[in-house]
Amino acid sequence: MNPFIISCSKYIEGAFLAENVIIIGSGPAGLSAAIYTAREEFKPLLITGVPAGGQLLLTTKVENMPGFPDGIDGFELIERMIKQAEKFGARLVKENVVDIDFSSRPYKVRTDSQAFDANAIIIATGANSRMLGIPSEMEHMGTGVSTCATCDGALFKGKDVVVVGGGDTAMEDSLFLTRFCPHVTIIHRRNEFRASKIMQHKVLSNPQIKVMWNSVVEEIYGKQGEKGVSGVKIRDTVTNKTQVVVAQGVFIAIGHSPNTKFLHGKLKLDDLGYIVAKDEVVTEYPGVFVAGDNQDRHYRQAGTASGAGIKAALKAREYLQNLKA
């Protein structure tokens, strides 16, 4: 017997038939996919990931979301994209996928437990910021620690904040932080940037902005569950003092890491794991697409990758149409 379970799928004359559309991911990419194939009356499959939902699960209040003038709890968010897709006729599998064959058509879909063939797939699996990888910047992750300063830099206005990095990213988000706060401190645990110098010269010569040199964060201090942080302990990578620098909010930005590892000598990816793509969301395959942050090195915004998901789906139409035509 196969091992992979077949669901979700019809029969017709005993010919098997394929998904109209399948989509991996549940961010905004995807989850605007969905919504746009589904009203299109394509009964797209989206296979969320575990768990559901992207980056937006780590952010307590989306501010910069078209729409929500009071902003909107990322989870809350993603909610409501799930029931807006499932209204129009868009079914959820919630494992992740492990393999892509597109050696043939209709593309074979595998995940954890199940196989799917598609006429059209729509990849929309995101990137995951990179973390310290100590416990207490999870516990105080959307309540005073961010991956994102261009989406809650104003939550911390008129507060001094930390940033952990040393890169063009790290850069940008401290000139950006400038606007809110009084004063950036960033923490960088080599004796030089690895940025561009033209963003270390802006960064280097900002009075707001301090750098703490061969230095790493140990701990973020704060009440767990409440808003905001106290401030973070840092350790001196040459002395080895440690030191503790006030701080009510903590921006790591030490990069992101596509989620892209299934796809690595099946679609072309550039140096980083990011899918490359024509026209922004065009892949080499026919009636494959992509969205979202696994494509986009630049934004990362909720807001672009819904886009990137819109995209996708008029892509994704127009391909389908023309195989019934």
Ligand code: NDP
The other form holds:
Amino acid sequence: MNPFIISCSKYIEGAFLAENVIIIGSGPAGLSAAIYTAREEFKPLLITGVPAGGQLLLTTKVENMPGFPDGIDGFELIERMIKQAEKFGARLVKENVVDIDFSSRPYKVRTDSQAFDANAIIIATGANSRMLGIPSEMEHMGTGVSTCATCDGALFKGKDVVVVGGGDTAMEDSLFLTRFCPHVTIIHRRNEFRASKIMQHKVLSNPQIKVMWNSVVEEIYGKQGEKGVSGVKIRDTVTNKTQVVVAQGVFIAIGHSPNTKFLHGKLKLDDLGYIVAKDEVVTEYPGVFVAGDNQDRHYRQAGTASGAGIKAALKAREYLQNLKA
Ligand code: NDP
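Having seen the form predicted on its own, could you now give me the structure of the form predicted together with the ligand?
Full assembly next; the chain just shown is listed first.
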């Protein structure tokens, strides 16, 4: 056992039983932080959230994670990371965090049924893609429906796809998808895009991209008895007419919501609820770090989230070592 863990605990009066570090969230950011802090013998407590695993569970095949030339199933990738973290001494609590008290140290973390004290905290709660709210999108999630063009675009090589949304993500995704897909149709609910002008110009001047304005997706069809998507039912919101657009892939790009509701009024958040952090990981409270998609509005990749988790873990190590000094 690392002797400094005990002296750490002694350092703050009343903190003897406090955890060295609590990590909240079990996507690539939280699990990478757990692996690193566990290897430093901090015995991190990982509160996974329910269900554990984050957005990777919605992906069938992850093809862009370095080290996996044949790709890896998202679920398996998470399982491997959990195994690796546990091997070095991370302990998992499969619950949701409902509250944190930053007003005094050690900080207090409360789940649905338990309360913990922590000298350091790494918040890696991720973000959820906004969804259309139609049942068929979840039926085909990971087998024709995707929320990440960067992750899944190459799986649709030679296929026609639709992209739903009118913001910068929808523009960027559509342009990216033209590398693989002969025809990309953007479905947007209004008659103008929200995206930046420069992105709009790129999209509107691309011959592979067609836009259906004032249109909403009512249903995603899959071929019976087979996995995969065959088309989408679109309704024109002006005429109310419906039509089926043939497509083998549907990319939903209507924004994200960071999982930070429990932090409102407690930690600095931006207008969309993302955590405001210095150098990606440092919050306004000593020993409280953040990692991954709950802070990152832009990159949102398993690899970048994992990198942020590692940075947060190294910062936590530095913080805990300074407590001892
Ligand atoms: P945004 O919130 O900017 O855009 C979401 C889009 O989805 C909007 O066009 C919205 O329509 C539409 N939408 C929302 N809900 C629904 C729904 N239920 N059904 C149909 N359509 C819906 O999200 P983004 O992810 O595009 O961007 C997030 C932030 O990240 C922005 O600040 C953006 O500028 C930034 N970003 C920047 C990039 C860059 O600089 N290269 C790349 C990607 C993102 P409506 O317009 O009608 O509200």
